[in-house]
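One chain comes next, on its own, written as C-alpha cells: the form predicted alone.
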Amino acid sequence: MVKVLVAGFKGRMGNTTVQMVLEHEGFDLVGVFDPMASEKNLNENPAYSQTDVPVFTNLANIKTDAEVWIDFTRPTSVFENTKFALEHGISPVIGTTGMTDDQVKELQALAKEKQVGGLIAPNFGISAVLLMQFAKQAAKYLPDVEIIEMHHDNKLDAPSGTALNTAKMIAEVRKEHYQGNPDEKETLPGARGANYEGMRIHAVRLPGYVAHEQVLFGGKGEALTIRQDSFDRISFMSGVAVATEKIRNYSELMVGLENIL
C-alpha cells in the first residue's frame, strides 16, 4: 500500500484525486491537506463520512508518514508544498502548474541532493502527453505552429502548462524560424497572442470547457491540426494512479508524465 496525500482537496481536481486514492486497492489515504479547509478530519465531510483522515491547513503542522505528496493546489503555494514534501523525503507528483523554470532547477536540485524521486506533470492525461508527443514530431517538418489551449474560466494561469510545455518540446526540434508577417500589426494589442520562441499561444478562458488544445501546423498547400480533449477530471486519475504507484522507483524530480509511461 502506497500511503499518500492529497494536497488541494477542496479544489476540483484535489476531490477527484480524493476519491481516486481512497478507491484504488493500492493506495492508502493518510492526510489531506489545504489552507481554506475548517474541517479537522475528513470525516466531517457528508461526502466522506466513513473516512478518518487528519485534515491539515498548514504546512508546519503536518505531520505524516505519506510517501507520495499528490498535489493539486496553486501556482502561488506549489513550489513551497513541493520543497516541503521533498525535504521530509515524500515525492512529489504535482498536477498545479505556474512554476518558474529556475523554481523547477532548484526543486531538481533539492531532489538529487534528498535522493528523493518525484514528478511534475503539466498534464496528466494519456491524450495530452500523445498530443506533445506528436506536436514534437510533426515540427522537425513543418516549423509553422501556433498553439491554441482551452480552459474552464477558473483556471488561474494562463497559457495552461501543457501549452507552454507544448512549446518547450516544439522548440526542442525547431530550428529557429520566423513565422507570419515581419510587417504585421496589432490593431488590438495581443491579438496574436503570447510569443514563445516564434510560435504563438492563444489561451481562451470559457465556462463548460475543462482542458482542451489544438496545435496547428502550416505548410504550402497543406495544414495538420492536432487536438486534444478532456471533457471530464477523471481523464487525468489513470495518469495520477500511474505516478503515485511508480514514482518511488526514480531518486529525481521529472517534468512530463512521458518520462515513467
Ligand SMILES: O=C(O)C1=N[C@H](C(=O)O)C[C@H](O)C1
Contents of the next structure:
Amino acid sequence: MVKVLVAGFKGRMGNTTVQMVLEHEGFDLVGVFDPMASEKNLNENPAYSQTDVPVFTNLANIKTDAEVWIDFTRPTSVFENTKFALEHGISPVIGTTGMTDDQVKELQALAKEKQVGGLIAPNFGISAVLLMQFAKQAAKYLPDVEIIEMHHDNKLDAPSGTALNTAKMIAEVRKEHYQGNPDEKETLPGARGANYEGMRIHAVRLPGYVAHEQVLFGGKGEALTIRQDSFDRISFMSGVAVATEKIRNYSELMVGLENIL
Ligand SMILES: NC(=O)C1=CN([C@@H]2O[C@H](COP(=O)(O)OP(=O)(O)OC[C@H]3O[C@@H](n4cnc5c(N)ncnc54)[C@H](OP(=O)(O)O)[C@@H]3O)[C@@H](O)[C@H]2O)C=CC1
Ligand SMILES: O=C(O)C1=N[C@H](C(=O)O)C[C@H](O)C1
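Instead of the form predicted alone shown above, give the structure for the form predicted together with this ligand, please.
Next comes the full complex, and the chain you just saw is listed first.
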C-alpha cells in the first residue's frame, strides 16, 4: 500500500483526489492538509464518516509516515508544500500550477540532493498530454501557432499551466521567427493575448467550462486545430493514480506526466 497525503483536500481537485485515493485498493490515505480547515479528522465530514484520517493545518506540525504528497492547492502555496515534502523524504505528485521556472529549478536541485522522486504535471489528463505531444510534432512543420485555453471562472492563474507548458514544448522545436504583422497595433490593450516567444496565448474564463485547450496552426492556404476537453475532473484521476503508484521508483523531480507513462 502506498501511504498518501492530499494537500488542498477541500478544493475541487483535492476532494476528487481524496475519493480516488480512498477507493484505490493500492493506496492508504494517511493525512490531508489545508491551513484553513477547522476539523481534526476527515470523518467529521459526513461523506467520509467511515474514515479515520488526520487533518493537518500547519506545515510545521505535520508528523506523518506518508510516502507520496499529492498537491492541488494554490500557486502561492505549492512551492513551500513541495519543499516540505522533499525535505521530509515524501515524493511530491504536484498538480498545482503557477510555479515559476526558478522555483521548479530550486525544487529539482533539492530532489536531487535528497534523492527523492517527484512529478510536477501541468495536466494529468491523457488527452492534454497527447495534445501537447501532437502540438510539438506539428510545430516542426507549421511554426505559426496560437493557443487558446478555456477554463472555469474560479481559476486563479492565467495562462493555464497546460497552455504555458504547450508553448514551452513547441518552443523546443519551433523555428524562431516573427509571427503576424510587424506593424500590428493593439487598439484595445491585451487584444492579442500573452506573448511566449512570439506565440500568442489567450485565456478564456467562463462558468460551465472545466478545462479545455486548442492549439491553432496556420500555413499557406491551410490550418490545423488540435483540441482537448476535460469535461469532468475525473479525467485527471488515472494520471494522478499512475504517478502515485510509480513515483517512488525515481530519484529526481520531473515535469510532465509523459515522463512516467
Ligand atoms: N495538473 C492537473 O491536471 C490539474 C491541475 N489543477 C490545478 O490544481 C490547483 C487547484 O485547483 P482547484 O482544485 O480547482 O482549486 P480549489 O481552489 O478548488 O482548491 C484549492 C484548495 O487548496 C486549499 N489551500 C490553499 N492554500 C493551501 C495550502 N497552503 N495548503 C493546502 N491547501 C491549501 C484551498 O483552500 P482555501 O479555498 O481556503 O484557500 C482550496 O480548498 C490549481 O493550481 C489548478 O490549476 C487543476 C486541475 C487539474
Ligand atoms: O485550474 C484548472 O482547473 C486546471 N488547471 C491546470 C492548468 O492550469 O493547466 C490543468 C487543467 O487545465 C485544469
